[in-house]
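To begin, one chain is listed below as structure tokens, in the form predicted alone.
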Amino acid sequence: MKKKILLADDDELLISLLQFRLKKEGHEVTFVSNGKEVKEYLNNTIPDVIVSDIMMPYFSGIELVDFVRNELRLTIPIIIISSAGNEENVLSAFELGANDFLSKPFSPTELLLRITKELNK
């Protein structure tokens, strides 16, 4: 079944790599390059899963979890993924409710299966 994936990074070279991988297994995927973009995107639309960059223009992706827990209110899987090894950006992400991080680089194959094990929850 096709799902809808909301992919928010400002890197244009790893998002169409990885839009080209989840399109090809039928996944529908949004591209959103700042913080701005995603807020506008979720107001209008619920992905099934987002997968964020932490560091992004106008809003984190730590800010965006915190936006989609407590103010959506929403449960969706977020995968946090970062090439800064910040650990505590890591872990602040996480107890705000991110589902799950991924380190930069990291193969499109290995998001694929978190993002298929998170939608099989």
Contents of the next structure:
Amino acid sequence: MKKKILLADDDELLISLLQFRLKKEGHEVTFVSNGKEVKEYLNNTIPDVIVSDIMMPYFSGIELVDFVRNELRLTIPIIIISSAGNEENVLSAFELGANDFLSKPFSPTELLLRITKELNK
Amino acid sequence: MLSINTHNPRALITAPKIHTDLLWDLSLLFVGLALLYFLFIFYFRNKLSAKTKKVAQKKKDLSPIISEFLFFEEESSKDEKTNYIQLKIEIRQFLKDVFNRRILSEVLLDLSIDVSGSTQKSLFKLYKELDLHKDAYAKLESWRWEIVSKGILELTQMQVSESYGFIIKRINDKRGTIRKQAEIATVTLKHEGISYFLDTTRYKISEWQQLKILEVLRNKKDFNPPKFKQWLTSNNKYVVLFSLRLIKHYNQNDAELSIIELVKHKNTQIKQEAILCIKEFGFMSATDTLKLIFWNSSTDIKITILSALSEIGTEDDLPFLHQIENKERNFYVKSKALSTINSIAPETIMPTKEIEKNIVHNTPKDIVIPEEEKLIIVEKPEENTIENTEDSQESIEKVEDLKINDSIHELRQEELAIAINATDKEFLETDISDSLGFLPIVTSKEKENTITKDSKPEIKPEDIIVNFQKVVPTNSANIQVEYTIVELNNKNEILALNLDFLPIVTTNVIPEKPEEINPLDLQVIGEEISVEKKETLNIDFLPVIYDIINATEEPESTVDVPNSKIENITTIFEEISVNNEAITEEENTILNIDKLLSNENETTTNINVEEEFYIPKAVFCDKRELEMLSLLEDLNELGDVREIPLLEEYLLKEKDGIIKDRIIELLEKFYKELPTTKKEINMDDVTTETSILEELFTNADTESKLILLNEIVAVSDKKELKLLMNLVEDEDERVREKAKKCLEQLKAQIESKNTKPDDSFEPIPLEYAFLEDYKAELQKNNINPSKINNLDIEEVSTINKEPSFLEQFYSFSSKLFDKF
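For comparison with the form predicted alone, would you give the structure of this protein in the form predicted in complex with its partner chain?
Now the complete complex, all chains and molecules, led by this one.
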């Protein structure tokens, strides 16, 4: 089933790789490389799932979770991607309402499985 | 006015003559250089940014191709396979360009950090398939250390295990960066890498490097660590140290003897690491070695040893620890020794600091504590504790006392054990110390009185004969013990002996077992405290009412009063009639306000509220008055003495009392700001002022002081009085004499100044010139400013003729210079 997935990360190479992988599975993937673009996109479109890096320019992953949960009042699944050793931030993201998290390096296949799991909930 | 030269009129350095053409030429040269510099900057910046853009674009173009490669599956459709082959051909063409190869390598390296699992494996495979690792090999041959390091890093990151043979050669490279990169690569690429590295490395392994290697080892899958004990004999001390750490990390406790031997190593780090291993693995056989090296070790090692002993030590090590406690001067080591003692034998060292020992003396007389308990309270702290005191002599004495105590205790136990019947043995063995724990120390009263704490003659345990008699316990709660007197060989010393340490001794007294007292059954005698109203009851906090306690005075307050009588004490509350005269108005304000609010003051205070609280009616000003007052406020805030004429003019014209008052206030204020010279010299003030010459005199020698004193009167004023007074008491007689003379002269000078009418004013400065015009104007109109509105206005003078301090100082220095 085709789902709208928003990928937010400033690492364009990784995003491109993930986009390719997710598109191959038949999802509609949009990617943005900074927080401003995330806000703009979310004000216009509501995706089915958001995959966001915790460290982004202008607008961090934690702020994104806060924005989605407290300002937009959306309950869409949010998966956070973080670098190793950034677990404290991940905890903050969970407190604000993130659904899942992946620590870099991660397998794109694993991400796909987690997205599927969140969509099936 | 004195003319002061502050500079030498002749210039010491003159500027060289430079031809104007040369200056022009130089200017043009520098302008040209600046332009060239900016052009270079501009060119290189543009070049760099263009390159960055190009790289970013290339990466963007490459990323879908890479994704295609990475996620290609063998089970894909025919079209996909065709597409894949097509892409491969394309990328091979693309990689013919060196720049493109470099970009692709970068992309793959970046991605390898972020992805894991099958994608990562595909990435490594692609890297090798595209022969990008050959570029990395080429880098290894470079003469530049950074290129070589990059090559090693690339090969390590892309897991090119074939490169292992090339990299291990660089483990002992003299260039640190290459060496460290090679070490990590060696350990990463193959499981046996760590062994090879530890075998061959000749250089130092830094702490950071050790951590990195350890991290690599920890993240290695299916890693079977070698026996690291084989490197404990390495010639490289860093290898030994690292091996010890690895041994500890991988819990390889099969190198006990080697590790214990390493405790004697010259290197402190190795020594410390070995001790930590001993502690970790609990090598109890190491205690002797640890004790052996203890005294010659540094503080850190000592603490580590003690820490290890706290884990592996036994009660046999306690004497050694007590020795440390007594002999060691370092506070940390001493504290650690104490904590180690307590770790081995818990609660051997009891808290002694600020512990009250004479609790029994503070017990109220009417509370009856059985003798038995009282003595236990006194006895326990002395018996079981060692004073942790700084005074080593005192602590040694105490340890000796303790040893004697222990000896006697042991003797007693032995004697007891012998005397006890076989039938009773079982009972005593089980809990003899606990069963006899309740027994107090009892000594004959006469002896107790003669023994003083201060007299502490030496006493050997062998001099004491302690005769114990049979203890026949009937049951655990009802033990009867017979005691005999302690006899000393040297009876002459009996009076001087300190027998505090002695156990339970009585003069053939068989103490009857005291009645068991349940603390709950204790009769607590309640004591009623009769409080006298005038003496002890503090009623400051009571605002209006106070208590009269109907208490009967008892001759002795300790007379028992049954609790039931407390109920009979009646409390009478009585209203106080406040004498208004006794309370000042200020104090009574709050009270009166309360009363005003509640209207309850008629009978008690006789205060007429209306009289006391006169509320003035509002006074309204007309517009002119308001403007005038506003103006005056502005003048008050922003004005100065220059406003005086205006204010006086207003004062003459003004009829309104309020405004007049305000003008007068302002005039008073501004008159005070005017400078005056007619201040009287207050000698008290003079002495408090500090002369700047004081510092000169403080640092000067006698000759300089005399020279300064020759000139001081000429330049001095009241500030120098204090200085001269101090100099009158100078050590040197010549200075004293001179100072006396100067002081007299200066006093005379000041007095003459005070008495002489000061009519020698300098011309008025411009800022006060208006006052003269104003005075003239007043005289013309026959107005006396000092009499305006009955104000007592002093005539003001302006600037003093007397030279300023700075001028005096300059003139003094020039005088001094002339003198020299």
